[in-house]
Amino acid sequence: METDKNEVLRYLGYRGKPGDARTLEQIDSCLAELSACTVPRSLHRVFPVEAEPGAVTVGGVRMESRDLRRHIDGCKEAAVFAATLGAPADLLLRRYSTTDMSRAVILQACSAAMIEAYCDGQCELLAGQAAKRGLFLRPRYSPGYGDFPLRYQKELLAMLDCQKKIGLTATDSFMLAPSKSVTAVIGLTAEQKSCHIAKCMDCKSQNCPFRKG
């Protein structure tokens, strides 16, 4: 798996400008520790989709979220899907937050950007498993994003055991833990128009400061 260390300027808040040579430098060398501990770690599973106005019913779970209504759209089925870099990045997070908070913020861009990449990756092979049935994918969608409440984080987690399976849970305010983790829903459509890794381009929060340009 490779990280695109664009995004982590991204996430950083270079928005497109060049890194200068000494964080580059850091980046990389975040890159490299973050590799050598961490054992990301996904699953996936499709469920079919019942809409209704204003929400969708997946896999016997009903979410009430008119964006997320509206995002599948004519999909009849949906992937839940989960993925994580484990409890190591978050340990290396909280240890150089109290000895070197520098660091620690380029390593939290860096494991931003490499569980996104992880992910897209895993999208990757869900897209190839699914166009075998002729099937395209949707962008994925979060808890948190538009109107698709956080609370949906544990429905999502339980309809994959996510706990027993590959440590994820959720806290009582539906934050995922550990912290470098995404759950998402993802829609399957017969549009062959559809994107999976479009992200920011399918998300109103206009305002971001990590939005793509």
Second form
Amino acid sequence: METDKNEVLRYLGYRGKPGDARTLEQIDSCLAELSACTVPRSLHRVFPVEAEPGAVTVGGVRMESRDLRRHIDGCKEAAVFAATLGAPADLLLRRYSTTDMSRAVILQACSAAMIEAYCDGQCELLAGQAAKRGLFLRPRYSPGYGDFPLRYQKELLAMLDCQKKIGLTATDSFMLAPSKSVTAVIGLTAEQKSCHIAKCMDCKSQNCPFRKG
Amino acid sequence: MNLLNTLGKRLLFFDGAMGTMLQERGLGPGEQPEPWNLTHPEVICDIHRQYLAAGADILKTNTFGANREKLSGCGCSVREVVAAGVAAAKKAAKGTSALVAMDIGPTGKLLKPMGDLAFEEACGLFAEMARAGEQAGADLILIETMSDCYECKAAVLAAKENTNLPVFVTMIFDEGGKLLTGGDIAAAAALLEGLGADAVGFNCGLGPEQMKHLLPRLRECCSVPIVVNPNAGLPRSVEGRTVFDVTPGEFAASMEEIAAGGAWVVGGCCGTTPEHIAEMVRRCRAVAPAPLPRHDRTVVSSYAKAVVFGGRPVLIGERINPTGKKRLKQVLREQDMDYLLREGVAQQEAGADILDVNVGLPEIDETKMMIRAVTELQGIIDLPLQIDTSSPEVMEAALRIYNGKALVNSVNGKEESMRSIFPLVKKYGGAVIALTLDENGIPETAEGRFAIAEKIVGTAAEYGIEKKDIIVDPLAMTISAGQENAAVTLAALRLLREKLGVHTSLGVSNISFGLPQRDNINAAFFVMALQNGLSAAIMNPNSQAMRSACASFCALSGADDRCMDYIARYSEQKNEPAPAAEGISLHDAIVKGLKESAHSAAEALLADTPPLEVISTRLIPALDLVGRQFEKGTLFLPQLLMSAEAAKAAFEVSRTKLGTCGESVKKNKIILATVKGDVHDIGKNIVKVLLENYSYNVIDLGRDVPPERIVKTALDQDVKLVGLSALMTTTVVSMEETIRQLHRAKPDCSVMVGGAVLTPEYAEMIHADSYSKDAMGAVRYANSLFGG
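Next, give the form predicted together with its partner chain, keeping in mind that what was shown is the form predicted on its own.
Shown next: the complete complex, the earlier chain at its head.
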């Protein structure tokens, strides 16, 4: 798994400007430290999808969200997906937050880029499996995107038995713990068009400092 | 059948999977199985009967997730679900000798600081289940599928405190022998044995083949009976369904090897069926339980790893102790936890194996401070801790929340000391440092100290504490008060090691008290003590002399195989920090973000410039410059923070100087907190570093902070500015509530807010006084408010 350093810089707010030598050096060493102490893990499971106005039912679990509904429009199946870098990444972050804040923010950006790169890799594997059945993947759609409520974290985690299998849980306020984690619904569709909408382009937050392009 | 009497006389058999069987009967994905105890009791009872028919001795109740947290919203209580679950198993077992195990799985949440569940809340959830299980008539408690040592500790404590049932514990490891939270087998075994689990072992996650390979590692470090309940192989996903491939025949064959390898109780987990269990019982019935291994290992542990006494010298870092340390006293009074944590990290980086934690000062609440120090240290450092306090109350509070098997500092030969400390060691686990002094003081002879050690070991045995868990400290006393002091201590070490067979520890540096250049004497005495059998030293890991004495001793004694460590450490003396660039000004060092240079430039300046002048004319202007460049977008967050770290190093020097000349920086207080429900605190921490650079006294309340606590702190300490951070739209609600309460209770207090989802408009809507788009924004607002 290769983590793109430009992504790390983007998370650090460089907005396309080149990184300075010391920051780039720190990025390399943070990525190495993270790779040495984390074992990324993921789970997925494919469920049938039923759509209705303003909601979808995935594997028997009804989720109210117009945006998710629109996102997986036309899909008969969807994969529920979860991935995490695990607890050690959080420990490192806490540790550097007390000893070296500049390294902490770089490590934070590296771990964010790393979990994304890992998810992309896992989804490519999924896409390979789906292709054998003539199906294509829609991009990952996570609780918190658009009007897809965060409270569905709990349902998604339960559908995959995440706590037991990969140690991934949610807090009472539906934040994932360990924090460097992702849950998502991925539509499977027979039509190839519009399958790779850039996440940023689809997002309503026009002034986000991390926005691509 | 009496469980504890039968255990070890013949092999005992657990049943197999419940969830797998229920899925076949129609349990949906993500549906909770436990309420089926009430809605489908006959199905549950039937599954138990099938396992009984297969030959199981112990039935696991369908109560894995029957805790208040997981059952919330399903309309039934823990007591109902557990009672029905135990009843179904008992009904099936009626008329047989089979036993019913109250099954307790994880809460489904992560404990703080990883997640938001407090340790005592976890204890409460487990206690409720355990009590309900005992009341319903369970014969034992099985705590299973645990992947976090800390949660597992909460469960075992709850079971032990609330029931009289035997407690078995099985945890879930990966193929490398690691828990999901990073702990290894030795650490988990030390913790669980210390807590008095009646049997420990593995379940779930792996198949029997993988567990077979982990079993010898558990046998190496565990003296209690072992339980092995594997899955029917590694799970595989076929068209979205999880399947397990190991057939009953293959399963039974591996289980036979596992039984022959030393497990006393075997059974199955996910994917196993009555056929698997029947085949396993048939093949294993003739296997006689192997004798329990007896280990005399002296071991302490953190959540992640175990430290064993007896090989290389164990180095116990002594720096977190206010005795004789002015700066640390100030740190404790100001509750500057970051300083304390940095001391811990620095000692680990310098090579400490264990960290001593002593936070006793007459004017502070030691219990509160100790709990906080232990909690925060174990949140970022994976070394075992040595709890150092003279108060039994503080000791108990610390041992309770400590995530591992602690080193207890200390007990001594006084009746009162042993009476108060040994029960704690027995209950919570631990190895204890035993000082050779009693009601009559410190004996002057080696034999006298040996006699006290013998008495302590004997008394410990009466409490059920083994000799291996006693580490004797025969006390080093300064040779400046009596030159024979060294010889007496060394002779005592020899006696203790050879005649009593215990491990030993010394506060080595006491030997040189009152002498100049103490490191010289300390290092020489350290080597002499090691040569006389010393196992551990409480010392300053930052001392070069002590570290090289230790490394040289290991090379000379053969403890360092082929001198590899010695060579690695000393062949290239590259570990020295880069020397600070000569002649670079404090201003430039800060702008360029050079920490060491800033430190030495500040030291040089302070020789003839008053500290306050250094701060106001050099430090702050440099920071302002960097801040402006950041705001203009010509430099970025990592660089801003490198400068901030450099400024902090300079500030720390100035502050020490200020302390000595009796001045203090005029500091306005600012509260920072991440609001309730929000556990992401990196943004808040960035703001904190910068505000501290500008001499503000930041009261950091941490994350997930309830509004009431913020209001109370603002009132108690008359704080005029509060900074709140929130990351998610869901937690902005808590932010709004906090602002409402603050404005009502303390109208003269301003609130500034920031965080990923906030905008100036949003901030205004929730009535914040100011919105900061980044950390510099927060500094600017604070400066405008306080006229800084």
